[in-house]
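First, one chain by itself: the form predicted on its own, in structure tokens.
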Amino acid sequence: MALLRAAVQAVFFVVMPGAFMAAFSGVKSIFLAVSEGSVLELNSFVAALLGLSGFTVLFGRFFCGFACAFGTLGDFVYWLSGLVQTKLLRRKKQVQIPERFVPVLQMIKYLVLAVIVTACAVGIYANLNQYNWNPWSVFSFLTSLRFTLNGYIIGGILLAAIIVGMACKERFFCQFLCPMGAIFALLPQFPFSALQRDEENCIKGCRACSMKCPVGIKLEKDGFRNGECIGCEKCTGVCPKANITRWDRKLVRNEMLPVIVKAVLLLGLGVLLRLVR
């Protein structure tokens, strides 16, 4: 499974890797209308938002764990971070933030999408773009191959800041900052989109899928934090007893399968928003 995530996420970067900003730009184009009083147009960037939204209602953060460019950027720097602090530095355990911090830093990406959002609708996002401070523009520069900031010293700045941050803790960005992470974890979710885990089966004292989960979620235990989930199934591949799954896992034997179906879906609904350049 692991190897499959890799090729579908590398696949993605290559085919989609604006899919992010895309939906993100759906959302303010939705609250400068609101800003300006104007009459709301179903452009490209609500039709990306749109779509991702309903495949995330559908199946779950899918696009997140798999998917998305910001996401398979964070996860090659935390595994790079890892294989030079352990093998170069001879370091027994890669450095990280603590645990107990991660459930309360999840929640700034909601101040973050607050933030954005309330500079839309009342009229000063505008204002701040003037200073180029934009990450993701200048993630986007690096994906299209365009090795220069165009004036986004600050946004050069704030990213490279980010991948520091990716070094330190798997899923850095998407756990902390994204603020289209914090808008599909409010998304409410099919429950056949969920993993589940019968607790009763589990081995006591278990706690394999909590550690090896890059957010911190422990399976039906944490209520509210399970929109946190991203989707990225590494919990089903530790679990001795095979205890974690889904509608879908049970509909087939072969594991694989239901993740190729929904990248080749996510890929179909990328060509028909025009996402896949």
The other form holds:
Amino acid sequence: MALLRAAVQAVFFVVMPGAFMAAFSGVKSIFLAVSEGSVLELNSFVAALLGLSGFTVLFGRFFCGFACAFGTLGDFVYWLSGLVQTKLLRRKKQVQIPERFVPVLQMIKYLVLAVIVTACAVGIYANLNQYNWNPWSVFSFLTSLRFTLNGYIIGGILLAAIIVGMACKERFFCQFLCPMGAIFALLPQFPFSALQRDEENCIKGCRACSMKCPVGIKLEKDGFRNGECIGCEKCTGVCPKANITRWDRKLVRNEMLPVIVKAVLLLGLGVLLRLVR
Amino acid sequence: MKYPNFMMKLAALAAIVAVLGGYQSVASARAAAVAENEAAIEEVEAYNREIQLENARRQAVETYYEDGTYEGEGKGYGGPIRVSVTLEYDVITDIRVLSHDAEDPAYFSMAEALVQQVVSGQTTDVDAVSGATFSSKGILEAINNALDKAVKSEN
Ligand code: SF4
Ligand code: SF4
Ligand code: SF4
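After the form predicted on its own, can we look at the form predicted together with its partner chain?
After this comes the whole thing, all chains and molecules, with the earlier chain placed first.
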């Protein structure tokens, strides 16, 4: 399963590295239009936003867990840092941000979202942008294989800082800072699309799943914080009682097939939204 | 209620959509009024360009650019963007995008709107499209590159 996930992530990294940026540019384009008082148009960025949001409402954050290039970068950096620390430096455990700070830090992304949306809506976003601060832009140079900063000094420094963060906490950017992740977390996700944990059946005092979970949650029935779940499906494999599952996994008695089906659907959506290169 | 959290988020989403929908209907009504105005303005501007051309033709004034169609290239997000610019008596009459092979289509289609802005404003000094900065800059660079080639040699 871990291998399948890495493979799916690699494919999406190559074919649609710009999807998360396009979707968030859709949010910006809506609020920039509001600040100018002009009509909202269904441009290709707004289409990307609607498409990915719709997919998330239907299937949970499969996009985040398996397809987003920036999320993949986070997983790769964390994996690499773990490898270096345990193998080369012979440490027992990878450096970690203490678990008790995590829920608080996870709130920052809503602030990031609020600040950017407000800046767009009141019309000062263009002024902000002249500082070339956007770390995603720098990331987009790299995915286009252009290894220059293009004057994005602040953006470059921020990206470097984010990568350091990614090395110290799995999905650092996704859970703490990503404004698109904030939107996904706030979207209603159909209850049947989410993984279900059968609480009654749990071993008393067991925390295996939340220890494994990159965003440190224990799934609850219709829990508010379930929105934080990035859909990585790691918790399902670690449960000694196989207590975390979903109807489609049960139906086909296989954990790979639903992933492959969703990946193909998402790829089709990417082609439709012209996000695929 | 069976899924209170889901319902709450759904309600919040519906509220946001409703607000944006309300905004949209107000904005469309206003845009319709503005569009009438703008159509009139564009008509005048097109007329002005026509007169400018006409005058230049009649007086055979010294132009800055050599008339003709020029190709230019700029660096977009993933590679070169090529355009052709047609000039007549220093007026940009037409711009066409010839190729943009390495641009992500969703991004490029956003930036393409700039071409119209350049023709109607007769300047390449326009703002890049937010989110599609590189495709925007590539298009403008390509237009400027074509214009550079069109400058008369004695200038
Ligand atoms: S949270 Fe943001 S960066 Fe992370 S996977 Fe989701 S969209 Fe991508
Ligand atoms: S480990 Fe489970 S609960 Fe945590 S993010 Fe991954 S899928 Fe969601
Ligand atoms: S790992 Fe399994 S048994 Fe343990 S808390 Fe999670 S779901 Fe329950």
